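One chain is shown next in structure tokens, namely the form predicted alone.
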Amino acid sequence: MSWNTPAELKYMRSDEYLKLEGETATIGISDYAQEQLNDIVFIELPDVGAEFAKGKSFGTVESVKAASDLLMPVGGKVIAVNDKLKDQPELINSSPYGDGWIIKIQVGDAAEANDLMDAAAYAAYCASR
């Protein structure tokens, strides 16, 4: 099985991705994660302005199969949430890297991204599960 793992992203073992763009970043869940969860029916989003440390839960995604905490790939302050997901959580299934992004943050320390997996390592990790 092959999942879409864009090369410009960094990935966590818990299946969140990080798209770093200067001092801001977009966070969502990977194509592999949305496929494992199956039909996503609800997402709990944080408030804009909330701050979270790396590895801390910033929300929850619920599917017909399970509920999973969403974890921060790097620490930072929430500067935007994808409000479309409140009414259309299935966007995560159909477009995890596009319309299904979850939050955007002001990155605290970009060096925290250095220990995340690159696309090749993440694809190998997913294949081994």
Partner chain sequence: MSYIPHTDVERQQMLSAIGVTTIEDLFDAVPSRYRFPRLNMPPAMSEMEAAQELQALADANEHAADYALFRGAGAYHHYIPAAVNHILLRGEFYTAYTPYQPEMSQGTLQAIFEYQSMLCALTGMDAANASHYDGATSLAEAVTVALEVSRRKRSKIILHPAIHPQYREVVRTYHQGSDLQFVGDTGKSPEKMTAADLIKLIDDQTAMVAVQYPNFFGSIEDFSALVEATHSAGALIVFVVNPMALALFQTPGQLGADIVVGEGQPLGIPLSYGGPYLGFFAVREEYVRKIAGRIVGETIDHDGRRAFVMTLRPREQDIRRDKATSNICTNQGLMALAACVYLSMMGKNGLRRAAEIAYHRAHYAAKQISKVKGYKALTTKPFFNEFVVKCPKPVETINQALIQRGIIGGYDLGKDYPRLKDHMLVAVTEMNSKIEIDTFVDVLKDIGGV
Second form
Amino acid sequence: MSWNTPAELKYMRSDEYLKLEGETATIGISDYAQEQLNDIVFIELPDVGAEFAKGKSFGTVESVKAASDLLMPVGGKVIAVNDKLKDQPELINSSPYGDGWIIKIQVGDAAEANDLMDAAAYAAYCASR
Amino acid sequence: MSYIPHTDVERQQMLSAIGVTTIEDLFDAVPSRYRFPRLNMPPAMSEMEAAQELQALADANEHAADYALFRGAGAYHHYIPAAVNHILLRGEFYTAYTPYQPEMSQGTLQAIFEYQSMLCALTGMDAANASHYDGATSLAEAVTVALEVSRRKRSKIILHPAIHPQYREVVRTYHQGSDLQFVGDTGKSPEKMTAADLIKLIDDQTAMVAVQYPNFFGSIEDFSALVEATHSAGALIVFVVNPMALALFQTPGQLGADIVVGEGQPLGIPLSYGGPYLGFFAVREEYVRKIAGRIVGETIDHDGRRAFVMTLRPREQDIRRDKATSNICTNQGLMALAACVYLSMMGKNGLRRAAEIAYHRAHYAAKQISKVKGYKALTTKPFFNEFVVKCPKPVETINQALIQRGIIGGYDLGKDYPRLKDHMLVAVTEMNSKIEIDTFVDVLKDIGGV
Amino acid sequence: MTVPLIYDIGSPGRMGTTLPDVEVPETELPKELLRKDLDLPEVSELQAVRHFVNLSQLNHAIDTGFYPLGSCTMKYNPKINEDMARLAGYAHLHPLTDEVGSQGALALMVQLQEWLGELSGFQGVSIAPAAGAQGELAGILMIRAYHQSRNDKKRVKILVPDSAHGTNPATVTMAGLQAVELPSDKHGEVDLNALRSALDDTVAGMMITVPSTLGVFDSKIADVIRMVHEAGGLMYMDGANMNALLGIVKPGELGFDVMHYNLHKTFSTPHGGGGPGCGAVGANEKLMPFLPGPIAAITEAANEENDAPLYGLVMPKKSIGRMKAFQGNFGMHVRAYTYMRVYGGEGLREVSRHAVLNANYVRAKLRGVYPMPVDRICGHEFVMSGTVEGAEGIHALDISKRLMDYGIHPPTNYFPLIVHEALLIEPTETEDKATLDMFIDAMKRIAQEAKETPDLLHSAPHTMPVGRVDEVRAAKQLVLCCRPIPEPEGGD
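Complement to the form predicted alone: the form predicted together with the partner chain:
Every component of the complex follows; first up is the chain already shown.
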């Protein structure tokens, strides 16, 4: 099995990805995660302006048979949420790295991203599960 | 051996298929010193003897089939159409499991869906779940929803003191492990607190305000200002309701409730010394995903036929485990079915009619009682079928006299509200005939005043 | 086959019941407080009866067929139980009846508590909780209250094996404590090394199911209990599998401090399509004062004047409080009492002996047909993998759905979580050998079909009122109510 793991992203063991764009970043869940969850039916999003520390839950994503907390790859303040997901949570299945992004944040401390996996390590990690 | 069908021959065949000689061999893994303990219990009894013993115990109780019952206080004696019990005794319903396998459980699932629909109609809310254990635990679960809605940032819960005292106890039992502040019902004279007093307690830490409609004393209070104040503080307002009253009175939905809970027992469920009953739970649409318990939704099967299935399952304990907000994994399935059949049989017109009969008879009873010297029905506020009577003697004394005349009197409020010593809570339903009411009044006259 | 909704078969003005006259002078209704409309069905009695009987026939039930549903104990529900619960003296007894007027009910409750205590080796029993999950919550709140009463407030963790029912960790969270998951070893038993390293002075206790959720009696249970006790923790037994233990071993004697019973499993009160239940709680002397109340008890012993004692309701000294209004699901107490009375003590021992016999028989017959991750003598249930060698792409779910076509309810799927493609099978003692053989035969045939005609499994069931349902649609396009919600009216 192989999953799409874009090289420019960093990944958590809990399958969230982080796309650093200077002082802001985009967060979503990986291709592997969306496939494991299967048809996503609901997502709970945080409020814009909410702040979360690294590793804290900022929302949940649900399929018919599973629910999963969404964790912050790095600490920060939410500056945008993908409102489209409220009506079309399936965008996460069809385009986890594109239209299925979940939140954008103002990054607190970019150094917190240092312990995240790079694409190669994450791909190997997925293959091992 | 009662319900064990095995013959000696079959037992032997089974043991040899397993490859052991005796049934005892199957228990080698149990530490030998604890294995096969002595049981200090009586021997088996035939079905006939057991039935006789249970009948004798049943006969030792003073119950509503033998006595005229004027007691309510959270459990009410209403007429249950005969067909309700016949449906409940269908083995296909009562010996079925939770409908996890929808293809084999469409009967249970559709009945729950219809129950949910009727509860929405009755309460004026958008969605109802498949039920909780009883009215009290529904209220305890409502607290959790309110906390979740506040994202666990608020911790103050305001309870109107005229909510059933046992419900308020249960709420505290459920939440003793969390740092919540329960206020509103803790003062020296809780029976005097009003909705206006509760408004003063609302602040930005308040997650929820709960009221009862009609309240524990039977009165219908005006909650409009309280609802408004609760909402402007960003908290949820929860109504604990008697579903029979909703056949007549404005729905909590109309009155602004965010969550409606209550005891479904009046809807076709016998008194049964306190259970099993039916906790109903209905909410506005935006809170559907926050509620615990079973919920049935409509969908289609792979051929496009209408089908029903338990939905929003990832909220539940078997999937979310330690992140679930409740551990509940049953509903009161058969009791929800009872309510569903009852509401179908009574229907739009029957339920209203039964409620009107109870209303008229209760008002008649209150007037007649107030005519007796020394007694006064405290009915300044509108009420449905229950009211407080101030008595000239201890309630216990009056009830002892009533029972001699075949009447189970009202509930002694002094047990829960020390300042309401010598106050009796009287309930009247369509089951109390005029003759019963008149006899009740006659006994009060005979007992006399001070 | 579908049945129309009850709302779709009525006609305006129709009513399914008759009511008496008002009889008394009428009092004017307070118009400004009344609702405008009440959107309930309008059907005749016959329409309603036919509707619900037709619905009932869409169900599988114990009364219609075999139900080998692991961890659920779908045994026969004796009819006498239903008759007894409906005796007027029970069914029409008000919950707030004075003690003098409820002596029969209280005596029954006291006796039931005593029997439950005797079967489990516990000194105190409360039958107040409404269901197994509520019994669990009571038990964990009791453990919490015990440590709090000793001012030992740092104990906030409850250890829970990864094989546990979901209710266990959910209960711990609900009680305001922290669930710590313990890995199982390769036999599905508690990993003692993992346990040892988890134990410290922040552990309040441990919850464990006996026999385990894999259906086996954990051979190290005595060590587990000793280790937790030595660390100052208390032991909670999840009594879901009590049907394997009656007269076999008493949890209290093994060293457990508290447990819950599921009267709807072990003691034959009906499942009712998902409830009601009754989740009694048993406790040893240490935890007895914390039991939920009220508890039926003898308040005045029999004496020369009265040959019967006086029964009453009491709250234990340090009780965690009330779990529900009134005194428990009394209707369930009557049913369980009746069941225990008919069996007697030795009969109940036979219940567990035959439950275990039946499970082992089915297990022995299915060995070699399906993989058995724990291949040894089992308790009242056993787990296997719902996979067939040479039939890749067949899952436990496919086998389950295909079983329906044979008229059998599927076993529990995908639980316990630690077994791949788990199918948990519990026949119960009330099934005869012919029924078990019929099930074994169906399972063998399905294994064959999995290899030869796998599509037959993938598209199963073929004989049910509906086929596989679209759960994604149900969750995304929520339809929870068939009636339109009326716009709020004014108060006029």
